[in-house]
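In the block that follows, a single chain appears as structure tokens, in the form predicted alone.
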Amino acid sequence: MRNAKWLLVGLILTVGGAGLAQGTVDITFWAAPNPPQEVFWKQMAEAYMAVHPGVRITVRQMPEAPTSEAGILAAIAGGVAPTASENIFIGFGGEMARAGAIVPLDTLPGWEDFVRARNMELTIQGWRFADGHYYVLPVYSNAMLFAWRIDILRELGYDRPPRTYSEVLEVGEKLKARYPKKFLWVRGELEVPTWWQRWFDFFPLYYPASGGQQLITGEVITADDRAAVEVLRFLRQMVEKKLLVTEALPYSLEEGHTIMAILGPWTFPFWAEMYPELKYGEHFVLTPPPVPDWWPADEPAKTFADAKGIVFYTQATPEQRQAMWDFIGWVYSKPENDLRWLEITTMPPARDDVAVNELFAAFFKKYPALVSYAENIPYAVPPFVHKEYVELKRVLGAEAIYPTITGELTPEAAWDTWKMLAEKIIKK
């Protein structure tokens, strides 16, 4: 009934929309700079155009020099933005929403029917902006998990990965005692202030330590100080014990030089091609992030959500916007298309039922390593929203993490420094 209701809305848009019944509407969709995602959207566009001859959809990868965000902003400034694009995280979406560059999606006809049809009524709640509107339609949500070389852990006498910081350090010390040339973790990016790198080191540790508390809420610093300091202390302890290496060591987990890494689900197609000998449950396992020792054993650990979605640009004409909305509604009215997305990209679609919907069961049976990502979607926290998100995260790396791991500042002093600088950034 839900799908039928949305299809009726789509029919109304297609038949009643200005321009869709006569002539051809040209619309452009920018896919993420990731070949599998481009493949998916090209397949969807071709299938849609086969039954909607009045719409012509051009799908291409968005520019990514120096970043995809910069490429999009340049297109907006030049008046050549696409009709819609994916690959938008909520922080960047907030920046564009404040500039009036993107459309509030909940003002489009049939929005509530759309949300119900895709079974994302819970997932969408975390994407509501302060003004009450939804500007970004979540496409996928990747709960960042920790991969462990369970084969090496078993050699050390462990039948499961460590759960707490003290357990991690204990495992690391036993690893160094038996294999002096191995390390617990390699993360050279800890010395790099690039803002988005914090998504793959600090935040996957901070969110479980804080219960998902955001660093910034509106214009106020709302960070859990105790959790943040504990994360910095944990990083420093690993460096001091020579368990954490901040030099480049490619494929260290895959080749057994380290036993821990933060991974997204996009890793496994690469492994299937380059490291087919690595078997889930035999050579590696996946877990939620480790937590401070005080964290209750029966309380699920949060993690960072590498989650991105689709926006509609205000530069498009009403006719183009309507055609694009009909196309996106057509794609997501069919759960089989979310399955196709999962098969092509291996990234869990942003649906409430990914882990329990029988439609996806055969896929997860074939790729059991991805089950954990689906199960942890409810515990995955998206980035905070603030217009200065780039600078706030850059300073986090340069003025808090780097001085901590080098020993220039204590974890407490480093965190106080970030808070002081963050306050100035927010108030300027």
Second form
Amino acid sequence: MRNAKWLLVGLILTVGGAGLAQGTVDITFWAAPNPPQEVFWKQMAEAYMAVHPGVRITVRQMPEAPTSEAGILAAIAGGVAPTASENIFIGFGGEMARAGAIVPLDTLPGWEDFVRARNMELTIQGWRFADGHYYVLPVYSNAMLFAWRIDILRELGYDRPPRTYSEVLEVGEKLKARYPKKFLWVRGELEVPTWWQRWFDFFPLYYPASGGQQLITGEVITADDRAAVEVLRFLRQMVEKKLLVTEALPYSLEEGHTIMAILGPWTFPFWAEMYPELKYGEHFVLTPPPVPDWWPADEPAKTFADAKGIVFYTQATPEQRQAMWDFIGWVYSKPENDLRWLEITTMPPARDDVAVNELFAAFFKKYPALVSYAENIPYAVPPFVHKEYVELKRVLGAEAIYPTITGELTPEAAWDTWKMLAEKIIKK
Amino acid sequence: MKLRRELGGWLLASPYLLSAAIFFLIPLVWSLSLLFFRWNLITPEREFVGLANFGEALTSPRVWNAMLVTYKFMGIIIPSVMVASIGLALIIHHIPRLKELFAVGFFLPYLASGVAIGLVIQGILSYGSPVNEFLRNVFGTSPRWLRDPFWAVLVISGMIVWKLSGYYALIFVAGLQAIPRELYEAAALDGAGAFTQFRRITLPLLYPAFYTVLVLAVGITLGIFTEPYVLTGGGPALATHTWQLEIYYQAFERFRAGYGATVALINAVVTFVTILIIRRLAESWGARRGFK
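Could you drop in the structure for the form predicted in complex with its partner chain? We only have the form predicted alone so far.
The complete assembly is shown below, putting the previous chain first.
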């Protein structure tokens, strides 16, 4: 009898629960495999659900099996893709757009109002695909900048970092003359063929040299040959003058073994914990990348944008997509949420007004090193879009950069090799 | 009764059979179904390409290079691991006390994560490490350990030999313990020295252990992945680019599921044939010495 009573209570709760759940939309958001980003999205989801009881958002870290891209592909192939995910760079977004796996965001209701409300009309321009649609909503844009040990530069007699390649080489020679064991730059990954490492060596030099010209546009090589050859020559000259080490030397800038490094904003929370003695302006400064000698002094230098964004998957139902769109719209309708993002992740949100909006001023006052990142967002160029982006970048490292720095090929011959191979890859 | 016993057997074996079906059989059948298609895992339709994937793989310089690199690793690792593990086994065998403790100690590297070991090695061989500082102070230069094709292959081989030796030493220790002491006593009476005893008694009678280790080591070297992935990314100039790295690159970085499956199948065939040849050679060597 007692059991029957409990059975009845259970039945009532189940039926009642089902009734309650009937009007609920379940959506899933995959956050980047980076704990601060997951924290941000979980906070946003909880805040949203508190005022929107009809939506249940599950936020979880995207699987890295073995990479986050492969994890997403496996989910799509298995028919278990989330409603939306972040951490998508434009190249991979292009691949998914071609396969019809993601939704053109500008077809969602109120897209233009959304872009205007988040103040990202300029930033979004670089995210337009060849078919005229926008598939990736940029979340953050990390303009890769050069960090310089200004304390060591001052010892060498400089009060500001060098701007052109000749100036950089001159500084390097002075450094070697005074400190033979120090180097200008350590880039252990320069000789590693891993394709995405080129985002953090070749492209932050190539984009400023070319004024942001993409290597590939559509199915055509549109590279600025003069700029590319000049970048390769610059790398070779640094090796020849023994200013560049292409082996691993961890924390070389922090420890003062080198005076130059390409850094993203994610470096500074680590420094605050491990190297609190490094003060911006006193020990290090940040500048846009160095440029070839011909580059006009009054023209700002472009750089590479390590930028990623959100996509909506076509596997989700229209109802789920709409619910997710409402959620994302809610998040980005409040600039306070972009401030929260900045505070949690230290990566500048992809807005046009990050450097000038008063709302962010207090944060940047506290973290002055990050101001330069915000200021350079308009000059940061996202990577090119092509279905063979992996192979094109691998070949760039293996067949152009590696033979140049080892002296097997001249910069001109190495660049011709890349173009010849790229042509074959594109035509295949 | 017999039926019940059979059912019990199936029941006991079912966890293994189930996991083998889920994690081996289904993926195997699925990858075989990809061989004749071009597919990036996300397009709704797969493009039938016939034998094009095979044609491309068999004429790809990267695939041939991966095969040569794998055999290069095998040529260095197999003899080195044999010498190192037999040496370790002899040490463990002759330790008078706490033999088991030492055996477990030597076995530990086998359990360590390849990624963690890779990161440690990376630190030890980094430009500013004490090892390289010492070499530069004494010789005026230090090798570019992971950026020079010659050194990179040796470093990765050394890592694998270090990892495997302790495990294989345990197999050789078991082999050593199975050799009757009387044989050594009789040889000593006949005037055989320690080296002759080792060459004429120990080594030949270790044949069963030697055979097991050889087959295991060949299988391992044909599947090298973690060490070059962590340390060199397959470089410099593809000097450490193994089969598994090529499969990973094609299937999980370029998302060429069909082509990746094809390279994997060719790798499986090469592995099977290589192990078969090595087994036959080892068996004919053993047969000439009375082992069957």
